[in-house]
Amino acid sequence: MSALLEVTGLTVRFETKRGGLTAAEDVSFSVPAGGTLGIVGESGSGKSVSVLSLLGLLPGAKVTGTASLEGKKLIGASEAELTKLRGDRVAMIFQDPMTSLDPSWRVGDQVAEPLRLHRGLDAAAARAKATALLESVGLPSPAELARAYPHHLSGGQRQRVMIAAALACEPALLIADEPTTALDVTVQAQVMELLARLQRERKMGLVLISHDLGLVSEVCEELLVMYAGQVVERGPTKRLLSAPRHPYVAGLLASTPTLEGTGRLKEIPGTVPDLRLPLPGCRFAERCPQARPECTKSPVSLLDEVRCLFPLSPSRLSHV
């Protein structure tokens, strides 16, 4: 499959009153046409910043590297060029639909907006298409619901509205940033099943951003794990989850509850480093049970899909 989205050496830096902060550094990944990629990491790892920067949604950030969508340049593109792409060839679902939807606008009008903007449909045609989209994402009584305001809807319904709006122009790439964070477990499963079904039916590329390894493992073919602004490991989902090579990824898996687990979960000691401070070596070194003196001396590169001088082998995983 050809690359739909190609990102190489992406670095995102902010200047703050307390000094410069590099929120994402040397991030590279690709998404094939119709493929699925999960980006996983804890809060502040740089996963959302990396994707938002590609779409020009981080005012004030200094973004370097190269990125293209369907061969069109993203980093360095003008605001007018990005506006043509956003909502058309690439669409995004945000984690909090209550703040992403305009409370003063009817739901149907918000779903219809990208159709009028990018497809030139008149009000009646856009409204009819919006109603059909609301029905396609499993919302009951779509014509009636289209006349409602966001505060009339439940959290799950609002998220489905966001999905309908994102799919309005049949994008080639859909980005879902923590799409189930504010939802209960039952609704989370429904939303994820819906996203997976729509991705398959429409043959879209999908980038799913989450802090939950289990969640992305059900949908994504490839995984990319971030820590302290860097990619620490990437690869096919099944391989990465069954035999992680970076100690941080192994630690995440060891701290994740399972149906079979009965004992105390393992924890990763320590805290994430302050990205405003000099970090000469591996950023996970102070928390890593496998760390050696060499780990703190110089930057560690991503080699063979893992950023570690002493990557784990399958025989060592049980000791992490």
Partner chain sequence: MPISAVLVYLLVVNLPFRQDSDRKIATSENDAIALRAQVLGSGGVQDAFVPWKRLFSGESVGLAGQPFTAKDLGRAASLSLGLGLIALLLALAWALLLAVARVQLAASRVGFLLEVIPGLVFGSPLFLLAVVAALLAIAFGVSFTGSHLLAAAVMALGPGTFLGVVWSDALRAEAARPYFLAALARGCSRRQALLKHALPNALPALLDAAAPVASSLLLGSFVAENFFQLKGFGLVYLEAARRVDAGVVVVATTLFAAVLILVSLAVELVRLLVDPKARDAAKETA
Given for the second form:
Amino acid sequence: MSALLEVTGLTVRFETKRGGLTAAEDVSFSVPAGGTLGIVGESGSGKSVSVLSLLGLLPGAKVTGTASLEGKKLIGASEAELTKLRGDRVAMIFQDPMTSLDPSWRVGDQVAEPLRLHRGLDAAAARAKATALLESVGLPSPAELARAYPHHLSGGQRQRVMIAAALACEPALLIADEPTTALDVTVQAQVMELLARLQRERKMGLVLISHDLGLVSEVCEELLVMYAGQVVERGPTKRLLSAPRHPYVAGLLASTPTLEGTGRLKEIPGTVPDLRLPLPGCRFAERCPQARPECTKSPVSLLDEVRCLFPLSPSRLSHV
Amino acid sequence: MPISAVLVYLLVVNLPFRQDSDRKIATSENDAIALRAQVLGSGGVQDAFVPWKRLFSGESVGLAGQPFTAKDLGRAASLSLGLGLIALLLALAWALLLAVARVQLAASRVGFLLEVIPGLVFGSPLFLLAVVAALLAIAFGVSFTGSHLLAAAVMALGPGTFLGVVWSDALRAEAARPYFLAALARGCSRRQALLKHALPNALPALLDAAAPVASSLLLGSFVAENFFQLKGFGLVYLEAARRVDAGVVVVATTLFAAVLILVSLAVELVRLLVDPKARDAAKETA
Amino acid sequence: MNWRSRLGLLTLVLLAGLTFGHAALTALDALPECPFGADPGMPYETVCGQVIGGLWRSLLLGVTAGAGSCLAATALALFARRLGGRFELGIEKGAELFFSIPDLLVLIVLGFVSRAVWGGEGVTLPFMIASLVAIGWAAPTRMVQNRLRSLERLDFITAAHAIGVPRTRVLLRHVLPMAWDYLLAIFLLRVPAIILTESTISYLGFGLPLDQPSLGRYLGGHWQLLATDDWVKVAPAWALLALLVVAFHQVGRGLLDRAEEAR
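Swap state to the form predicted together with its partner chain from the form predicted on its own:
Full complex below, order starting with the chain above.
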């Protein structure tokens, strides 16, 4: 079956006054129709940049590679073509619901905006549909809420509004960029549940971006782990969690608290490298417990779903 | 501002006027006494309206040589008002041009030029800009004294540039906010997002600029009327202050204050219309 | 510091050197002949003497009035932060209210007062400086107040409060030293604004007298020459004024950027 979203060799480069910076390099992944993919990485790992660049939402970035959504070319597409896709076939929710809603627009109008832009509905019809959408994301008294301004709402409510606006045109693909990071823990769980439910009900593709491996693994069938602008490992969630092959992923797992776990959590020593500096070899080598001299010599390519010269074998996972 | 009007009055009334006779700009002893008695009353708060009463009853204020009736002042004020309106329109047009240029061309090669223009305008005293305008007029063979359009253009230069900078900075700041990105992700084109989302949110910043714009128009009217010798309210005021003509100064200062209050009141009203947060805050305090 | 600020600083040093050099040469009676000739308004003065004197007076005005208004602003802001509550709000609102009155209007009224009380064509230098301080305190007061407020939110200041260091001591010993670079930047940016305001008010006839002009007063009295063959008698004053304003602005801007970056 053909993929809903197909990305190959995506590279995003920024030219700054102090030299160039490659924020994402050779990123490839695909999402089948109705499938779920989680992209995990620390801040600055290039996960948001990769996705935003696909939709043409990074002005000033130089984007290369190929990407297609439902067979339509994304990279190299004109601004008008992308504008037509955004909010219609592919929708997006952002990290901070407090600032991602326009403060001077009524909430209902913002949910209705994609309907008016893409479906050409008149104001009344769009408003009615928006109210229904607000109800479907579990907001109480939606008709009243539609007339409120964002600053009247709580963080959780606002993120639900963002979701409602994203779903307005029944997109084939929903991209959620750290959708719960700015929310309280209890609200986080509710929003994640809502996203998972909507994904199942509407059979839409979902790309969930997060720094939280645990959160993503609950919802997504496939995982993609990024480090310093590169994909370090990808694969089905179950396999990745039980038998990670890249030392960074193993380290991430070891530093994630579990219900059964006892004892001290392990941390990964060191910090993410500066992407402006030349990085000849493996970018994780400096922090890697398994690193050998060869690791820093030449670039490591993604082989058999893992970017490591000496990947871990399942038997060596005793420390997890 | 009404307080400042009363303050100016009390200040003027209680000044120890110099009364020697060899001054170049003379207020003779008789003049000074006449001022106190007829124009300014005895100097208490209760007499703050004496100059106004005189104007309303058709009498004149001012020194013996240059009396001003309400009609004279009205004529001067209407000239200034007309100039101010033309200048405001010119300023808005210039501001829009500058703002659009700064938002659209910021990254291009002429971008730095657009930073130089504000530096040039804010970095030179206004009368020198008027001189440049006059020299240009002379170069094109136009007589510059008495030119209303040139005067309005000089008046518009400061506030227009200021507004253009504020406008483009506000638009750029709004376009960098997450909701702008969210609007793009919902399917707005860049232009739609700028017009429908960034612009309404940039309006409060523009309103904050309204008061400085009003006072810089006022400043401009002083300089331009003085330079182009237009008998507007600004020139009347300047000449009265130079002549030490207390009656006219009191009346005119009060009028200026009133205009500035009206502007700031109007700004607050408009703010309630465009900013939902301000509206809520107003409801809470009411 | 970037190259623009350095260039600005160099220009300021050169301009100051010019005035001192001129004064020294005058004292030694070794003044070379002025290439621009005599001041057409006052045949006994040379253009050089008038213009460099004007530069000196403009510098003096700008620096003293700038320092005065910034010191007043700092003192007010410190008082406001120390006393807090209604007093602080009062100063804040007062500064805002005063800020909304056009500077020029106040200066014209003050010029009028000077004429009414002491007579004469222009105002004296001390009166001018006092007037400029009187109008210049409001904007820096607001800025310094905001700066102090945000500095006081830093964790180690909260910690100092928590271990019981008296408020006044915290303000003077911990908060104020961190604000010095910002204060200096505000002062440096204040100076060109004051010089410009003074030029405009001088042009309108409420500034220094023509026999002891500032750069602005000289330009205001001689601009008519620009349309004649005698334009060279005005151009130097214009160039010096522009240099002075731009140089102060660049140095101040550079310092302000550095102060912002440091946080």
